[in-house]
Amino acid sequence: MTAVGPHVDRPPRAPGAHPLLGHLKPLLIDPLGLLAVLPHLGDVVELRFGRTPTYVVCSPEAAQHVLRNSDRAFDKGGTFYENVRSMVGDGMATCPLARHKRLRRLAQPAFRSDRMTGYAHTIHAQVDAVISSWRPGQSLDVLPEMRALAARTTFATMFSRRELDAPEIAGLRQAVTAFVEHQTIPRMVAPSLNRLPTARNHRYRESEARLLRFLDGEIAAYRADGTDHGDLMSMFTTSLDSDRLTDAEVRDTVVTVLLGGITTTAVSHAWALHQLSLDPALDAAVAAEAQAAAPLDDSAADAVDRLPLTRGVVAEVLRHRVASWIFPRVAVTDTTIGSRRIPAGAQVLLSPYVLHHRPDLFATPDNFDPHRWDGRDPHRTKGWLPFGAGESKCIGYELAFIELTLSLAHIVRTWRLLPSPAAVRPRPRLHLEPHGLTLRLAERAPH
């Protein structure tokens, strides 16, 4: 338990609260605008939703304190996580920290650096299969297209022994994509919405049931086979010691990886292509780098090292338009964050978006500038938290960064994507999505 000493104060409250609804209206109308003003008020700022206090963390030091949770004062709990577990299971993204350490230890071998090259080759093949079907002049609805691509690459790295274009797997990928698109903040806050007799809910339940039946069958098949196919599922279903993931834990872990891999990767890819479409000079430079570095068939780490500008674009996308823009924790005891008192049971919101747009951490934060990462390791940069931090940091962060970098290079060395005819704006749903993004394809001339 964290001792609460005599020299602590309540966090300041953000202005504009309604007497009954608190800050609910501004959160629904303009959540990014609401968050933007909070760092000017303090490192921890109170919001009100009805009578429930919620505290938003606005400094990197405070965020690290909560995420690293050295005193176990904060956990993944409360109504939000309970509701999310009812929809996506009790995997590493949702389980309490008491269970997380064991799950992470048993799943970690699947994400060792020495396995990344095999995954990268698999990803390359799937990206090539998708972009080879594109045609000059074609208009892409970018986010759904990137979801389909991410579903394909995630399935390939998870189940390499399966033929992705087989009717069963192709249909399953579509079902998983529909399952992903169903995950919204209102449905996770109020899962009773999923029980309404609507056509969308019926499709969701069918997609969920189909996915779980498939996973149960795959777990049994991988257990019986015992062969390392070089994919994630092989590692999840085997163990080097007497302890191993149970079938239920494997299923929840796979759902976590599938949903995380598809949602965040697709959104980040879409934002990257949007940014390149707006800046012809940057687009040409990234394409020239990718063409000069091809073929990227050596080790994953070496391939990424040969793409410093592309890597900078990815790091900047993960800063400027971070997909996981906000997520909660709950105080499990009376505690403090810095000099601010946090009562037990209070909800604490962490927003990478807030940190990524602090001008004292990132100069001209509203500008998209991949060169801010020249010679700089984003993973060691204060305040850059697209994958979280501490024990609950995304287990697949290295794979995600490699996939985004190599896939982007593979796309832009072949295709130029011309700007969207309509205004594109960020839409804060469960992830920070680009709304209204369509791009037109043009063939890339070789350099």
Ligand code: HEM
Second form
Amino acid sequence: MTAVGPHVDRPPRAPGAHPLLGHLKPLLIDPLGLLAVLPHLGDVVELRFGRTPTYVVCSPEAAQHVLRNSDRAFDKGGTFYENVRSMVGDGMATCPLARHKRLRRLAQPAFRSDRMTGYAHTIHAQVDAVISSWRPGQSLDVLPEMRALAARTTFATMFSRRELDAPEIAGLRQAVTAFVEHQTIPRMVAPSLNRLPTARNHRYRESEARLLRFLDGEIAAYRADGTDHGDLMSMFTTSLDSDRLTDAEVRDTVVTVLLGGITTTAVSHAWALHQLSLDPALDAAVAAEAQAAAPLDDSAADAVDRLPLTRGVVAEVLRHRVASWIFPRVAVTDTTIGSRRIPAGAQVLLSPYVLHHRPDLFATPDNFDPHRWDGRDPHRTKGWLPFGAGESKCIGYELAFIELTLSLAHIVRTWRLLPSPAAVRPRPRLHLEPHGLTLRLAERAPH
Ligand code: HEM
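Other form of same protein, the form predicted together with the named molecule, not the form predicted alone:
Full complex below, order starting with the chain above.
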């Protein structure tokens, strides 16, 4: 696809561009509305923001072409990654391809399927710790609560050498929250906002520095200890061959995993609970399945196998309200996507949200229907790309799927979450958040 031949055209441009601001205003006000119209225009559609040509990929074939990147025409870059890099360093998720392969190869063993088995028990314990403080009738601010749960689970799978104390957990959670709250669309478009001497930026830098100090201490302790504790830190620090990660690389990888893993899992979990609260019949069926499948803290794979409907709910949340709704690449050379010309330096936006709402790929895409996954493997479904694809596909995708399925089952078998009085709407920031989601807790009678 790299040869730029005579039958290659510029991608069509989306309507509604302002002569000076291009599509900036709709991007800031209603990004999902802006994206919704694009697949009608073509497989690759141009948006205008400033001087950098920007293209949105709207078909599964075009998305696979860019993400699999067999002609090495695309790399990570652009304002989105510049923004994340300026905040969390240059780890595996953000660094250019030239460094990525080695980091990925060294971190990959930590996410092998056979390592997941022991995580079922860890997930169970963390859900118990969170839900044990819940009371019937309580109103739950769901997203922060799910962030706390995802944070606990990620810390437990990452650091099992010793039990973290309460101030350490609070400090880590605060760093994750500070990161999420800093990730706004204006900062993604103009990362230089992070360099302004504002109180907000200052507070962020302080919390980041605390996080890095904590991680440096833990890395040194894991290195000195040298044993495999069956957790992610052991894999990053001790179980690698001679081409081991340096301390700085471990730190960047851990920050990436902490921030990337916690925030995405938390929003997906919150959306799942929201969807169950809207559909009492589905909620009852998922709860009955969870109660019948107990105990859920044996082998993770076996436990997940006993939860087909819950798995369908998770697959559908990852389709309908996909956390990573958009992420970019930059063209490093003049290239093509299908029959469309892409100039070197252009920003290419991948939007799983766009693909997941195409009616030709997913019938009635705006309906939340977990049964569309009955007997169907989402990982083999064309156009389902919540974890990306190719060499940068989410390294934690199996862990995320297991974590979401098991935690959801643990929660719903004892608690019903009754619907929000306020309207809940998707708020696109770094991830697609359920804005305004509070649910009321009610105890569930056993089936
Ligand atoms: C529902 C949960 C999750 C979603 C939707 C998600 C989504 C994604 C996506 C779309 C990418 C690819 C970005 C790109 O190609 O530019 C990615 C990369 C990554 N994710 Fe996840 N993720 C999730 C959970 C996790 C978890 C639990 C972890 C770790 C514990 C994790 C760690 C990573 C890392 C390290 C990368 C960078 C991989 C690389 O560049 O090679 N993610 N994730």
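Residue numbers count along the first chain shown, from 1. What we label the rigid core is the largest C-alpha set whose atoms superpose within 1.5 Å from one form to the other. Treat the numbers as computed from the prediction; the structure is a model and nothing was measured.
- In this overlay on the rigid core, Phe80 has a C-alpha that sits 2 Å or more away from its partner position between these two forms.
- After superposing the rigid core, the C-alpha of His202 moves by 2 Å or more between these two forms.
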